[in-house]
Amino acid sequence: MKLKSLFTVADAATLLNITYAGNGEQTIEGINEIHCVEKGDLTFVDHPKYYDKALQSAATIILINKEVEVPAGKSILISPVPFDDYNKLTRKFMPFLASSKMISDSAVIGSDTFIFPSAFVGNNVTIGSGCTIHPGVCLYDNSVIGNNVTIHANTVIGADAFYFKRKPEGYDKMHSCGRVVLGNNVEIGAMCTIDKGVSADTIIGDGTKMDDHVHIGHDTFVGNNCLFAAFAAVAGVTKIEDNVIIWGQVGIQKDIVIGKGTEILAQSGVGKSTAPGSKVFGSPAVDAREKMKELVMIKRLPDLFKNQS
């Protein structure tokens, strides 16, 4: 999430009421999860494990629950719990805006586009020119809408990400501040659902098709061209490159890249990166046609069994 106003590490250190090392003119010109960074950008970490990743990212203000070695041209913010305090920040500057209305006066809507009765648009949505947006269809606040694009009934686009850090009285909620974005001659099946980024955007690239009952992560980029079938899931922060086709039921783990021209083979569980060009199946998922052979041995081993008996 960009900030649209001018904010310092000296701000937030008064408005969170903690203290601050470096510079505190710094200008904080973002708010961003460690897996979406970039320079000028504010992340958090409250882990020792992930000290070093965050202090070595590309973010330049650490929100971090210990006093350290602060890196050349870069602040931190140091609180007891940076994770709330991270979530006071992106309230701060992305706060829940109630709507009244079945279409947002917000809503930036193109020529030619067309919405059905019972589909709901938020705050600050932009819809392309040429779009269909069938019934019960929801598009949460500043969800982006290319051209061409086809929604179809009941799907859902925009929702919280499943974010939740454990604590002793239960979980914590992330507070999603992030966007979808689709991109233009898309299409998305009936009761589909496609979460908001926590910080940065979940993105679907043009050209894109999806069948019904498909469920995109937090922060996932989709590529041009991919092909879902119905009750795909897709885990966050997953990157999916172009002319990837992915079949029913396939689970993909999350923080993986999906190799370009991939396709995933019906049922499988992939929790590891694929090969551009690769065709994979079975869970885990392995190159398809091991994993075929595999199954061939399998299907022997009883009467292997039987004759040495």
Given for the second form:
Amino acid sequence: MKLKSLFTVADAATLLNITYAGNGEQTIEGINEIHCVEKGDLTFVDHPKYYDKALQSAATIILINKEVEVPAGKSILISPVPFDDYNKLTRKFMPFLASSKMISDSAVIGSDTFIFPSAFVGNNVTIGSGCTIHPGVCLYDNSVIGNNVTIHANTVIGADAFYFKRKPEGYDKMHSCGRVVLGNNVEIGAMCTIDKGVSADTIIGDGTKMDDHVHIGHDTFVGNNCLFAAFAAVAGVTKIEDNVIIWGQVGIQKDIVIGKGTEILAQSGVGKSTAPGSKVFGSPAVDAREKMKELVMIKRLPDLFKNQS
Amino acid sequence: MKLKSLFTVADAATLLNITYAGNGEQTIEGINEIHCVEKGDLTFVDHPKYYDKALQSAATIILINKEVEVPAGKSILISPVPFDDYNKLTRKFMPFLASSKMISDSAVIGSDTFIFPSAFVGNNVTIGSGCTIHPGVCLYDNSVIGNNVTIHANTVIGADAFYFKRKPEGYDKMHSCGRVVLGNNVEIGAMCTIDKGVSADTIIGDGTKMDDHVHIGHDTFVGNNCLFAAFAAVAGVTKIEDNVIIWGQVGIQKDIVIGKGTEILAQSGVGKSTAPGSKVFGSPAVDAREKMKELVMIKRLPDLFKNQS
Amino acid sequence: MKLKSLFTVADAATLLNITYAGNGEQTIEGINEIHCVEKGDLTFVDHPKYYDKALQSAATIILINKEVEVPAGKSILISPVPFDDYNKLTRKFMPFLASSKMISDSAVIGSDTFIFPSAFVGNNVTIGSGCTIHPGVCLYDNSVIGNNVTIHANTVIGADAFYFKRKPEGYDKMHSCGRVVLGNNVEIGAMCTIDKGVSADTIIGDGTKMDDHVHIGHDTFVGNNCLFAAFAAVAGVTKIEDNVIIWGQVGIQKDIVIGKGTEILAQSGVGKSTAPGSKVFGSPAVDAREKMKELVMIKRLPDLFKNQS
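Can I have the other form now, the form predicted together with another copy of the chain, not the form predicted alone?
Shown next: the complete complex, the earlier chain at its head.
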């Protein structure tokens, strides 16, 4: 997320009661988790294995649990608990807000948009024109819905990321401060969930259509004109390029890229990135023709064992 | 869907600003997609590959994008865009209706039926007697619910079919004008979706019971006394005969027939019709005993490779 | 369930208009299905195959369809229809209650707990302090929610067990009289379902976290600090011990034990109990390394067949 008010490295050190090295007057322009970090952003790292990745990332300010050499033009904030202090910052700039109204006063709703009763529209939600929001839909705070979007009943847009850190005393939650952004001409079926980004946005491109019970994890990017059949599930931080077709009950691993125009056959489990134009099948998914050959081979196994004996 | 008012071939030509051949005074009794077409109906076709199927179907009026010889006793309407014109007709006779009330004034609700607060009952919905409709349930317009039916919380009955046509500029939606019809003594778990038919009805037979998170696609026919475990998913236009048992996370392809008394083991993916009384397993699903043998064979592969070398 | 008022074997015989053998003044302390039965409880049995199991179980009173020798210190109630009479008893002591309010007057809600509008809280529900209950959540009657629990939008807690008995005239439902009990620091994603126990409780331990679309069947016990990814499904009466990690779209069979610290890889189907610390994969699931070896073997099949010919 980008910060709307001026907040410097020294301000953060004061707030968190920690020290810094580098330029205290450096402005923190945004706060982002390592996967989505941009120039001007603060990010955090708490494991030596990832120090280099964080220090050499696009981030300008690094919240870290060791005094290290400060990369040129950057600053570091030294905290014994970077995860906790990162959560403190995101909670400060994007606090959880309650809402006692079904449609928040701060929501902005376009013309010719119909919202059924029992739909919930959170704080600072933006809905374009020509949309239909069916009963029981829940739009969490800060969701952005384009024009001519239809969302069927009981779908939930913007629930928290499923992102927990194991600590000795149990799991601790990463506070989600991103949003969900739906493009124009999107149609979402009933009973879908599209989770907000942990720190950036979960994005659904123009013209993409989803059947019922589809799940899109946090910080996922979906391109234009994709199709998702029922029960398709995408874990977090994955990129689905344009014109991808995903059939029913498919599962897609986090942090991979599904190439443009890929077709994923039903019930497949995709653990690796796919090349543009591929057609994959199986769990784990491989090239669909290769999988079909495998299935034929397996059917011939009884003959093979007969020959053996 | 059947039309309730008199509407002729000539009326349709005028409305759509297109020409016709055959009998202009012929009455359009219903409008149906090719899978569900009956005598007296209008259907559409826009691909030469399917011309013959449409012209020789039960349909009496065919909306088509070429001037062809008119079959005896039938009429044709010639349109450059049959899909779009078909949508215009279904939208005219079954328009989307908004509703600002949780329970529409046009809903008909039987005696001894309890509807929890936060359940939504759309226009022209009929609910029988002795039913329990739990919180958050959404019944879209025109749904028909039998007697002694229980629908658990947040289930959605009658959302639109997932039916889109690819055009150069993106996906265009087939307007759903069918309904969902549930028989008597049906129980539907929480968080299920049963989609309305594109042009006909999605039907659930008497005594059928569903666990939570079950999905039934558009124009599917489910017989009597079937069981669906959690996350079972049926794509559109499939026929499930009586007494079928479908275990958890099963996926069933569109446009097939699951024979009477079939049992489908958990996580199977059924791509072909099944014979009555069959027991199938696997993805793709085959006879369950055959699948078990396959699994045993695969376990013996290490020995086979050892013998080879 | 435990009974709160005094109710004896003779009282039950009178209510059900049946006879008994043993001690008519014996108190029925609770009513439980055979899987969850404790000393002092009444249970039922109607198939000779299970007579011994029921008579030798912890149950003190057995509702049975045959005059058998009464075990020492126990009583029997002789009914032609034990299933129906058992249902009559559970319905008497835990009747279905309607509720016209979004938050029942009998609900007890802790301090610093925020309940969004459109969430439904049934009769006798208890919610601890520091909880967030998002829009559209449905808490069925008698649910117990610990402290610092977050439940995301449209999740349903406490819907009926999917438990039907086949009779000649169709399926008959076992009346659910158990509850759902969530521990402290639990987080449940959007669109989850946790079903109530048929006669005992469905329990979720402290610190357990679930992603969206997770399903937990009736009478399931989940330990502390478990993780459930999206679309994980657990059938009824299964025990998940502490620190178990279940990835996306996993299915788990009823009535098994998932050992402490087990990790179940995505899309697996688990049909057997797992040892503590195991890592399993596949459908049916086996040791993950074994499964990986199998997959490698299968890839080598073309070579094998080439050598054969």
